[in-house]
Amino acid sequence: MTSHVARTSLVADVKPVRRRGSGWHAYLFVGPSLFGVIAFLLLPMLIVLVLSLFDWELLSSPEFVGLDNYRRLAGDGQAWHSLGVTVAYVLLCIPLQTVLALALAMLLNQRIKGVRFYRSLFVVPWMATPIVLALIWSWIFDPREGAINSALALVGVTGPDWLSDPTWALPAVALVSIWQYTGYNMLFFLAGLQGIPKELHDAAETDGASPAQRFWRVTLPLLNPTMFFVSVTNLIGAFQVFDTVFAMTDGGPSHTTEVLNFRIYQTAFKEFDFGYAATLSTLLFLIIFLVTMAQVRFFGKRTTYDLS
């Protein structure tokens, strides 16, 4: 009873501090970011959603067609093929890119001579322009003078025509993206590893845990916040791939690298069918949104930010 009275008294003594004008200060700080979100994210999304209900060829006036574009999408085999190519590209990129980035981060988290140089070296591809990288890799994949086939020839292997072979074109494009973004993701894993208290590993080692057990039961669970961020940003980026495909294969051969974002570009700027391109964009947005929500749900129950 005494405790209850004391707690009640304490709560009664604590009064919210109100400062005149503090709300306006908050809006001033949030304002620029809020403007950016509204002007460059929400408003374009709303415009695309509205445009998907129209038939518009740019030079003519938009004509309202209701859900006709969505009915057309249901029977558009080329659009679903592009979606399948996009999913295949995502499945090729994300797992390998994540595993390589984590392995590199663990390696470069050790005390190695010149470790800062190596860390910087792996980030260089991310800083380069995707179009420039795509052109350089197009030369590397060249079937006659490219570095890869020349190296294979030294051991008696005849390499394929990477970017013109329907079997190898998509893996070749995926390889460029993996190479470009692995170092960037490594930075996040490195920050996550350095945020794990050393005492936890020492305690596990004292209890007799092997290096593999310490990785699976200490390191990996505590990296869940980093894993969550990396997987969400990588997946969104992979679904929106365009520049590498545009520069290396132009969607070919035989549409085997025609990802959905490239299909949207073709529909809008080569076929001038902006209403239907908006419908495809809406489909891509919905897919990214649903997959991201699934990731949030998956990692939400497994993520803790308190290591104390």
The other form holds:
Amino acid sequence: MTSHVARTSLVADVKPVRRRGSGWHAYLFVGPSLFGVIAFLLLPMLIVLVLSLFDWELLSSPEFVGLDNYRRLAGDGQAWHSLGVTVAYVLLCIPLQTVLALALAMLLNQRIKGVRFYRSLFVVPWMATPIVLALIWSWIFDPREGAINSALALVGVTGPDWLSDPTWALPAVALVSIWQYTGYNMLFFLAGLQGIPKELHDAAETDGASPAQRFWRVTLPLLNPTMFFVSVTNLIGAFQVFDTVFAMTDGGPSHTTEVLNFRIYQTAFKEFDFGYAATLSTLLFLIIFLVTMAQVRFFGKRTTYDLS
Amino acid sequence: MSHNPPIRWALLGAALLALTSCGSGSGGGGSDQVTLTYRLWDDQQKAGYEKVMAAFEKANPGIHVTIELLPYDQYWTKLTADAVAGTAPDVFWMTPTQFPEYVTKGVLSPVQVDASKYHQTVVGSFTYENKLYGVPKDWGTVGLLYNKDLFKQAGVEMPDKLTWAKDGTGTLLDTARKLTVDEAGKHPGDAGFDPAKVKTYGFASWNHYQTQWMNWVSSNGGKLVDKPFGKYAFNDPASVEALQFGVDLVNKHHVAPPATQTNPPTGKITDMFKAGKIAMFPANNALLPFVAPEATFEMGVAAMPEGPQGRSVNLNGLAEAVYAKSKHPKEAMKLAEYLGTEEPQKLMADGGYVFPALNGLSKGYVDYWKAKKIDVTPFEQEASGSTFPLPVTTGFTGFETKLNQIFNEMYLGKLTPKAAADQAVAEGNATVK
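Write the structure block of the form predicted together with its partner chain for the protein whose form predicted alone appears above.
Okay, now the whole complex, with that chain kicking things off.
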């Protein structure tokens, strides 16, 4: 409480110092980023939205078709199938990835020998290029000589043809993503955990809270801002998965790993159907936007508290 | 999951910006020097083209040529974006499968060369409405690379002529059986042969259109497309029989590795051949520079097997395409025409890069490989016989992924060749414009 008062007075002291006119400098600093956001994010998004109203085979001139592409989308089984695959992929990845990252962070938040080494170790997958990882994992998934099935064979189990089996292809691709991003998310949870004042745990312990109670009542609620950040960024990332699918399965077998982003790529750059690809992109954008808004509402209510 | 920004939309945005800002025509400055851009995707061949361009610049002092190398996967995306923006390179490589998209949209200029001097399959691949769009550059054809060490170990001689028939007779299957050995030393057909524990395979049969099933189809009298710029037709009885043969080599006769190991995009068939696990491997001669240096065994080349309707192999050629909206059309045409003449084509042949499209220059290529102890004359013989191009029709680029997916299932034995062919032909024809 005292620190709170002190901080307020400090702010009060600073306040009178030339506030007007300094806006210029601020714009100078955010300028480059602002330009980047407008030129490479907002403008292309707007262009995509406009493009979705056109029929454009890229090399011929665009033809305005109004909402035709959206009508086509309504009856396009392939697109809805791709959306279904995307949702399944998101549901496979996100819960596991988040829980694993949190568990890992709690483990690596302990005082154990070589903890720094382990922390770095788990972040390595995130630093590697997705395409390279996809290639390596394709070998690991090799039905006969791959590491997974060789290990399974040791205990007498015949593993499936991971990447060419319609049942296993999507989980296999999801596994690679989970493996790749768990360590990265672990970093955020680790930072979040270390931001929780030790006193709170001590106080809870003094009050007789069990370790489980301390986790549910203290750790988890205070990790809310981290959880918010991790789940929003991960969901957006998962909805936009492309590289692993592209390199590992090419959308197959029988379109079982054909996520929406891959379909968009196919439509645009292989079928040269840019207007319709823009329509699909708009659909993906809308879905991600809605899901993110839902997350903001869900977490938004719980992220403010006064730790002072 | 991808945390990359959606690069392609940014690219498209940039292309659009360039499109709107273009047309002000800033080209044609005061200097006499003209700079042309020449784009290709093969880094091995780039070394050869540096010499070619030096010779061209010497003969044409007013023209400078910049060579641009782009990896194959990016090559087409970039070329399309460039064509939209009006900034495509002046001269660039073109393949038969991409050709229809570009020519029907007016990206390519017709060229004036004496077509009779070039390999006719290559000429046919780049002809649209009776005009040639692109100077024939080279050709590659499918032959049988084989591991002489494995033949020696098995005590098998490569027959003078390989043949196949749908009933399983013919020297190909017979030879492949003798070369397929499981861990207990048994061959397919022996009592106790275990197809799950094969040590070396006699043959490589897999889902690859260029070097595999298209050749079986054509040598059985089947048709890939009814005519250039026409519809797909490989679901007729003759084609289906041929597809069945390719699949049977894997799933019935067990002389080729299972599709789980060979299906694209993750298949490792080339690695398996290089590692000495496969005795006979149909491949395009363009693969030689990539396979030969890594093979630890003595490699031979044989002609592809003859089918019931004789031998018919895929011959895939490239062309030097001229951009229709080049700022220097005269100079670009001059360069393309030069690339079709004897001097540069001979240089590329002598360097062992490619068989030149210009007739009568193969010897340089043959001599190059002879010095590396590989006799490539079977490729040359095949090319003078019955050859066919890849399907030249619009929409193939979009169809390719679907085709691969459907045929992956077929090679896995999950779809019958008839069902796979019907489905592929229907989906393919939906993409033809």
